[in-house]
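Only one chain is given next, in structure tokens, and it is the form predicted on its own.
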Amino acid sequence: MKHPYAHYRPLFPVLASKIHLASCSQGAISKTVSESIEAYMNSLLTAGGNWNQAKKVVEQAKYSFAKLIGAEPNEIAVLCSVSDIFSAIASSLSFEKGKNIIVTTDMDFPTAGHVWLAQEKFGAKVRFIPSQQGVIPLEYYERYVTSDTLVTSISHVCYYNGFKQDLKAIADIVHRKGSLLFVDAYQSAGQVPIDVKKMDIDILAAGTRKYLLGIPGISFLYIKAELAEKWKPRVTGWFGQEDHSKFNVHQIIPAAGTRRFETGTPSFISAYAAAAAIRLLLEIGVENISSYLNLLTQFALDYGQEKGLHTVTPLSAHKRGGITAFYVKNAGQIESILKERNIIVSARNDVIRIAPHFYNTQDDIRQAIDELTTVLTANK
């Protein structure tokens, strides 16, 4: 297969010496971003301080991530994690009787459930949606998402087999119900196409050191301006406030949007990053990486299994995303004998995920399965 984007890997130095396919845990760092870090580095070490440049950029990010999922850019928070968005976004409900429902799926990552099981002593009370046969039937959401039911918390890609979920088709359900659909898209964003618009998302959380290809320190929020107009946070700071130079200490004057979920002074340099990240895929577009994401999942399905591999991802193509997930016995061994052999993929629970990115070949995931089954022949 013709590689399409082979102009840009040169951007990528570790693919120099190492097969880089662990996406879904850390993508490849680039040097634009790296140019960017250093930028916000050099400004501090010949500046002294760069505080109003440092919030142009965060800006920047904002507006490049509202693009990216198709919303306004006043619909976008800056927060430092995606466990903090959840903490923030379930610290904000009142689980009154009769409304007090949070359903979740137990193929969401571990910070879903953790986070709405300690609201329940808040008055919520929690659902937990079964997968059966590494999927979540859409049948299921008529099921188990009934009328007193606030949130329906779901991931769009699962962490742990890449299973892809129809976002549009369970917005109609959930909303049908009378519930507000939030969605974990940290699994998604920068791989899959999202339009929250057209989705009709309500709130959806996504971080950047994944797809979005920046590092840990920054994630973003969006909600529906309708909606982020009728909440107040009780997780907030001077950031979320109307006007935060005026420094009231006094008074609470939530900011208008989405921002009104910010909090303290967001990680400058994990700001840099995303902007600079976020900017090479809007240049290529995530359509065009889906699309090219899609030949190289089939490839490593059918090659996995010619090999004598066991999948978990779904074979449906328009069920899963751009993970691969193969069941192997102590994968994180598994994961890191193959590191030391300069390929980097990604272990969780049993399974090994191979996660390539737009600037992976067909060739890198040929020569990762090859010597996934060279080590599980010699550790058998």
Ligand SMILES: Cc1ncc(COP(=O)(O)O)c(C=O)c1O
Contents of the next structure:
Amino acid sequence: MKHPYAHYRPLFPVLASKIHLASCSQGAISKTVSESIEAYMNSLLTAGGNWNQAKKVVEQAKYSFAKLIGAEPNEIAVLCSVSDIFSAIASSLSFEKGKNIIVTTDMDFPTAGHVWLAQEKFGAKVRFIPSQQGVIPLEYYERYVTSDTLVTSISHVCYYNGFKQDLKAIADIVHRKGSLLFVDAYQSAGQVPIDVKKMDIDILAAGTRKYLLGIPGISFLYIKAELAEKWKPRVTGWFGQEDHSKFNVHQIIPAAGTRRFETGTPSFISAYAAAAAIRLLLEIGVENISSYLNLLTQFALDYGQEKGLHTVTPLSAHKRGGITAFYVKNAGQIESILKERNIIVSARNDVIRIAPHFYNTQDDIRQAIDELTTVLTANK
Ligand SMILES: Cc1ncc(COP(=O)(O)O)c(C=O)c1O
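Having seen the form predicted on its own, could you give me the form predicted in complex with the named molecule?
Complete assembly follows, chain above in first position.
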């Protein structure tokens, strides 16, 4: 298979010495991201302070993320982590009797369960949709989301096996029942096309460490403009105010749009990384990345099965993102052995996840699967 993005490979120094297939955990860092981080540091080292410039870069990062998901920039806020976003949303809700159910799934990242369960103290009740052989059947949303559901909180792409959900179809169901749709897009943003308007998503969260090719410390929250302005967040601070430069300690005047969900000074260094990283993704185009990753994932599944590996990833292309998970006992130990052999993959419980990005080749995957099967045979 021809690699359409071969000319980008020199931009990622790690690829010179390693096979990097762990975008579901930490994407490879490009020289442009590294230069952007250096620019931040240099401005501190040489100019002493860089407040206004750093705030501009945060705005650039928001603007780029908004473009990536088809939102308006004023519908985006920056927080530190996706977990922080869950808490910011959860603490803005009131759980009235008759409208206090939070529906989530057993395929969501644990943070979803943790934050929602923590709200039971305030009147929420959490209902988990059980998965069936590595997927959540669409009809389960008809069954589990009821008129007393306040929020349906789901992942776009599942961190464990790459299962991808049909967000528009789910939005139609949950909206008909009067529930909001909150999407954790940490495993899809940057690799799967997202259009929050067409998909009719109310709230969406994504961090920058994985397919967005940045570093930890910043995450993006999207809330539909008309919805954000109905809320007065209880997790708040000076960055969430209409004008933080007024230093008004006596009053809360929430900012227009989703910015009201911001709290304090963001991680500027992570924003510099994010702005450069998302610029590159926009240049290539997520549609293009997604089409290429589809081919690589199909190859990973076919080749892995040919080598006798068992996958827990859905076989049909429209039900998966770019993650292929193979069932492996002692996955953490196998991940470490492969790392010693310069192959970076990512373990979760009982699976090894192979998660390429546009910079990977088919040969990267072949070599990783060959080495994985060699290690498994030797460790039988
Ligand atoms: C789907 C998903 N959601 C949330 C998280 C947690 O993100 P954070 O550490 O930014 O809270 C992860 C981390 O791996 C994830 O994969």
